[in-house]
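In structure tokens, one chain follows: the form predicted alone.
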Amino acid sequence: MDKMPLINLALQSFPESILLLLFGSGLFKRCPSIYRLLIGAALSSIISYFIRRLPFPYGVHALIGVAVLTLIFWLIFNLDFNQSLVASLATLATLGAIEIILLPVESHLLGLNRFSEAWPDPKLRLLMAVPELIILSLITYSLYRANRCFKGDL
């Protein structure tokens, strides 16, 4: 059970999501409208919000981020369902693959034993986002990049 403040809500959450539906998208060379793209993040960083409020066990909350993911391409970006499913697992996996690369460092470098002691404190936790969305940043900037996907669609 994590509890994530509000402001972690807003300024890593809904961020991550906006990042993690670009590059879900961009993986079949689809640029949605900033208006899809808005309500698609909002509405998975919420849900990913009070998901993790429920005592399920470290992980589950993932699985269930598969299905919201899934579900956000399918019915609010219009890609086909498997397509969707593709998506938000590859997309899910390469936030996996940042993390488990970027935490222990960063646990690291900022004394921590592990990196869950962060997460009670918002700016050190919002700290350690910083470098995890700057690198989905780029990936996805390259992505979006090598789709010219540019022109004014978003």
The other form holds:
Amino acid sequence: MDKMPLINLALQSFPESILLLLFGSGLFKRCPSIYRLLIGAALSSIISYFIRRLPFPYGVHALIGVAVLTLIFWLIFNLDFNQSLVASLATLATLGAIEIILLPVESHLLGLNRFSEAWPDPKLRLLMAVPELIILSLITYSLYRANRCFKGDL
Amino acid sequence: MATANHSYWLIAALLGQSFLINIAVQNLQLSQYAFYKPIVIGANLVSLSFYLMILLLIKKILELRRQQQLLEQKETELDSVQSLLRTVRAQRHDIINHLDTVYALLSLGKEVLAREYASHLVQIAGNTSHLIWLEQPVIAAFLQNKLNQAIAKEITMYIDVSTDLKDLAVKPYALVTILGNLLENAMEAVETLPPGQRQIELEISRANLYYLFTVSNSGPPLDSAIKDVIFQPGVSTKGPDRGLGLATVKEVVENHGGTIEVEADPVTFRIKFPATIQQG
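Switch from the form predicted alone to the form predicted in complex with the partner chain and print that structure.
Next comes the full complex, this chain leading.
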């Protein structure tokens, strides 16, 4: 069980949700309005905050995250259901790939045996999230700028 | 549509697998085996390579899907071309009968009738031969169909095509919406006239930087009050519950970077689209 501190909800989970939603909608050449984006990100991060407090093993929250993101893409961003599912899986798989690269390196540099050892310390947790958010921002930016990837051909 | 859904499900399945492997690897990093660095590094590499492989697979799937769409579009165009060719063949097949008729009329001293008959033939054959040169076979087939409708309604429709539309960026379905509405309106406008006076002209031409589509008809001129608001939804000379066609035309034209103008007498719609020079 992971109790995410409120500071991490505001400074880590919320921006991460914004980036994930921008990334997912960017895959289908959609530019969501700022209101939809903020509502979606707020919902995603708040739900994530509460789910992490439940006594599920690590990974279950990510699976529920797929369902939540799919619903947000579908109901708030007005993508069709299939697109929403692909968008949520693509965003979370990409986030996972970034984490797989960064977390072991960060853990090693910080002298941690497991990345979960950083969870009780909000500052450390936030620090470890910064490179991930930067990389995700760059990928999302390049996606919107070059309009690459799927190009709405699905 | 079904194929698009299959693509979605296939891509979702691939991404889902990558996602699950990712969760498994992250769980490994939290487990008691996290201390065995080679195992963790190996699992990370497997997960990453799997993710990258899936991205490549998705790229391939999308390329195939794009090619399939292109193929379907070409098949539709081929059908249109074949339809047009069938019309031309039928006309060639009939030409001897028409020549016989003209010869018989001349032999009987009915020169006026012969001239009218020949003029009608020239119009039909001329229109069809113009259409063949269009690079957009869907448009050619659509116009051929409109010509047939005009003939059935005893309307003389002149189509003058002096360009091939090769550099026109407007999609065929959008052009069909535009020309379909304008020609339909023109047919309705001239239907009340005696058959000899029912005339519609469509001119498709190109200046250097734009394409010009002009549709005019011999129907009653437009009232100046109507002319000013003719593109507004619900405005129509044809009674209530009408008037969506021209509003749609204006919207489609403007969505494709074009402009539309109307003249009252004779009723003429003039549409300009910018020409997009094809690369390579």
